[in-house]
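Listed next as structure tokens is one chain, alone, in the form predicted on its own.
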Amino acid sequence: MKHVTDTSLKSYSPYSNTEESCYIQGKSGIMYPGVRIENISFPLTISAVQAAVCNCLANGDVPSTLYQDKPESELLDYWLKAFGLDHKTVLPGRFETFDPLVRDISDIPEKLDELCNNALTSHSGFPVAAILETENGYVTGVNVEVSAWSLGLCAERVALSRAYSSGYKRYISMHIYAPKSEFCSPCGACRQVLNELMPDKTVELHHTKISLSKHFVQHLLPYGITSGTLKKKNK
């Protein structure tokens, strides 16, 4: 038995220098990791619990137990009550950890279309799928909506938080598809998060199964927030 603090789960926390991680155990028994992912636009920071819960839900699993000791995630009470989670600070002796990596995807448009069936869109009815290409392989994401609208995550942020929480941190491109959209394009919040984690990479927007456009992330967020006075802390 060991406490939840796990040196292998590394946050992206250049502004607070706070390492925050957790595991959510699904009803399947699988453990889903989550880490804190900060953003220069502070309200867009993804807490470890938010990342782990969305990781679990996007896999079609149901969150049952949170494993986290100090520091606790923001809005922890919401997550505990919303899903009726047990909260434990000590990990079980053995467990299976979810690995989101897919080594190869032969047909990206077909896979995006298939993924949209897994989106949780109880509020919007608007499914979105994302495939993040990393140097190790592919990580998928779908939009996950929860009872508190502002705490759900878009497909792009689910894919990024899944990848980062599992240690995949070198990105090549992202593919995005929204079958009900006339023109597929990431929302402003996702553009800000993409710009933080992969600013010089590309995004391919699949407007239909046979039509797409390719953009640099930086071009999707002209005049994005920057500040020399908002210093990153040295670790």
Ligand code: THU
The other form holds:
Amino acid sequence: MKHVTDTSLKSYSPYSNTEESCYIQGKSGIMYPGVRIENISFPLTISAVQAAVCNCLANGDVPSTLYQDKPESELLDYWLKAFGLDHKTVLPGRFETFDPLVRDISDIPEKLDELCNNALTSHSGFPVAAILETENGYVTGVNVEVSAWSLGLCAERVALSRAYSSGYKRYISMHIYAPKSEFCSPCGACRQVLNELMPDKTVELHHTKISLSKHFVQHLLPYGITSGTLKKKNK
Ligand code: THU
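Structure of the form predicted in complex with the named molecule, please, following the form predicted on its own?
Below, the chain from earlier opens the complete complex, with every other chain and molecule after it.
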């Protein structure tokens, strides 16, 4: 009998030192990993279930079963009810795990444009696409809206949580495109999350298919919160 806590999934929990991970199985049968991704601004923490559900939805799949033993994610009841999920604690004997890595993208603007078709924007009708360049390859993201506005994730955070949940933790640059925006720009919450996971890396904003601006993440979050007292010392 194998539980999620027996797998190699590893959360980013430097503030609580509490491991939290899970799998969401889609209707396709594929298993989508999700890990907790904490933030120095605690309310911006992404729970394991939120990461896994958005991972699944961004792939055009429908969440059907949650595999999680301990600890249970925050707002678990919301996710179980919103998607009518079964909740199991023991993993199936064999399963196929989703790997978000794309080895090669020849035309980033074209790929960003194409990805916008996968955005789930039932509330806003405002698609956003992100491509995270990692040291291993590319991980894509689109914005995912769920019934509770505050529990969906922006495209940037879908790309980052997908990558981190699959063990890709070394990043180079985040590309973003929002075809309906006058000027493409990451929201304040995404800036804070980018600053947590890739503070000295860059963000490339594709304003139109022919206009690009490149910024250091730290320059997009001047005077951001910092405190040596918040991180637990044994990490
Ligand atoms: N959105 C993003 O995906 N990234 C941003 O940086 C800004 C906002 C999404 C979230 C929501 O689905 C829609 O755009 C409207 O806010």
